[in-house]
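Form predicted alone, single chain, as C-alpha cells, below.
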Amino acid sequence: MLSQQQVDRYRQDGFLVLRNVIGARQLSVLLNELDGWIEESRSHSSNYGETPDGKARFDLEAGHSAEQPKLRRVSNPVDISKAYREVLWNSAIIDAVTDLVGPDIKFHHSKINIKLPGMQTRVDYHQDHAFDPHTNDDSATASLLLDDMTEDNGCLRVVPGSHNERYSHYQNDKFTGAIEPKLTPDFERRSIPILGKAGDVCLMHSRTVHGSPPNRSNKPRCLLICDYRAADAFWLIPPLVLSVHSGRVIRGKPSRVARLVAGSIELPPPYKEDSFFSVQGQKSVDEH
C-alpha cells in the first residue's frame, strides 16, 4: 500500500500521515456508535464499564454532568463493538501497518480520545513506549481522525525524529507519565501539527513523541487510537489498557520467538487509575 518514499519517511521523522483511509459510510457507523455512548454518559456521574482488568471502560473528565457530558475516553472500543474491530483489525489501516512492521502483526490496545467543545483535555507530551514497553520496537500507532482537526480544537502535535531519542516519564521517582515539563518548550518548538480531515490516518512509531492542547474551539476532536506490534514484539508488563484482544495475531502468523534488542528500557507500574490523563494529573469525575 505504501510506497518505499513513504516508507523511509516514517523511517526518518517517526510518524506519516496518510489521506483518506477510511471512508464517509464507515466513519458514519463508528460516530453513530460515539455519539450513543457520549449519549448514555449522561447517566452517570463516575467513570464505568468494566475492562479485563478492572479498570473503567468510560472515563469522564472532572466537570462531568448530564447537561453537559464530558466523556475522554473509550477504552479499547473493540471490545464492544464489531464496527470498530472491523475498521481496526480489516482495512487500509492494518495494510499500512504491514509495510511498516512486517507481515506478522499482533493488536496490542485501542482507545478513542475525545474532546468535545467545554472540555479541557489536553495530553502532555510523552512517548507511548513508556506505557508499553516490549522486546523490540516494531510498532506502529495509527490515529484515525473521526472530525476534522485543526488547531483549533487540539490537534495531535509530534516531533519530528524523537522516536530516536529517549527521555524518562518518572518525576522525583513518581512515574508521571510525561516528559519533564522543562522539556516542553523545545518541543513545542520542534512540533508539527497533524491537520487533516475525518477519515485521515496518522501512523506513528512508539517512541515518538507526541502531545496536544485543549479544544478551544466549538467542534470536537475525537481520534480513534491503536497500537499494534511486531508478532515477535512481547510485552515486558501486562497492557496498561487490556483488551480481551491484546497479543491477538491480527495479520499473518504468530511467533514463538521473542526478538530482543539490546539496551535498557524504563518500566512504568502497574497503575491503578482509569486512563492516563489521570496519570498526567487531569483529575477525572471521580476525583476531588
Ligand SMILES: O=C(O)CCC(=O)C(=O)O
Second form
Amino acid sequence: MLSQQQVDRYRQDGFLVLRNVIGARQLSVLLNELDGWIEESRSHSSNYGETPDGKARFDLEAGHSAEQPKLRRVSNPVDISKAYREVLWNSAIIDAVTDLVGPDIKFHHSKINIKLPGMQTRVDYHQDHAFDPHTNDDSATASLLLDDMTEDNGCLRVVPGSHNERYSHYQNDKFTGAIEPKLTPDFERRSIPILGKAGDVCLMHSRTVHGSPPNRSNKPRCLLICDYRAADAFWLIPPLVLSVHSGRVIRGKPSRVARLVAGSIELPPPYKEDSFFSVQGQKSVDEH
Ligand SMILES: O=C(O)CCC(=O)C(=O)O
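Okay, that is the form predicted alone; can I get the form predicted in complex with the ligand now?
Below: every chain and molecule of the assembly, starting with the one above.
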C-alpha cells in the first residue's frame, strides 16, 4: 500500500501522515459508539469499567460532571467493540503498518484520547517506548483522526527525526512519563503540527517524541491510537494499558524468536494509575 518513498520517509522522520484512510461510513459507526460512551460517563463520578489488570477503562478528567462530561480516555476500545476491532485489525491502517514493520504484526494496545471543548487535558512531550519497552524497535503507532484536527483543538505535534534520540522519562528518580520540562521549548520549536481531516492517519515510531496542547476551540478532538509491533518484538514488561488481545498476531504468523537490539533501556515502574495523564501529573476526577 505504501510507496518506497513513504517507507523511506517514515524511517527518516519517524512518522508519516496518510490521508483519507478510513471512510465516512466506518467513521460514523466509531463516533456513534464513542458518543454513547461519553453519554454514559455522565452517570459516573469516578473512573469506571475494568481492564484485565484491574485499572479503570474509562478515565475522567478532574471537574467531570453529568452536566459537563470530561471523559479523557477509553482504554482498549477493542475489548468492548467489534467496530473498533474491525478498523484497527482489518483496514488499510494495518496494510500500511505491515509495509513498515511487517510481514508479521502483533497488536499491543489501543486507546481513544478525547479532548472535548472546555477540557484541559494535554499531552506532555514523551516517547511511547518509555512506557512499552520491547526487545527491538520495529513498531508503528497509528493515530486515526476521529475528528478534524487543528492547531486550535489540540492537535498532535511530533518532532521529526527524534526517534533516533534517547531521553529519560524519570525526574528525581520518579517516573513522570514525560521528558524533562526544560526541553519543552526545544521540542515546541522543532515539532510540527499534525493537521488533517477525520479519517486521516498518522503513523509514528515508538521512539518519536510527541505531545499535544489542550483543546482551545469549541470543537472536539478525538484520536484513536493503536500500538502495533513486529511479531518478533517482545515486551520487556507487561503492557501498561493491557488488553485481552495484547500480543495477538493480527497479520502474518507468530514468532518463537525474540529479535534483540544491543543497548540499554530504561524501564517504567508497573504503575497503578488508570491512565498516563495521571502519571504525567494531570489529576483525574478521583484525585482531588
Ligand atoms: O492524544 C494525543 O494527542 C497524543 C497521545 C499520546 O501521545 C499517548 O496517549 O501516548
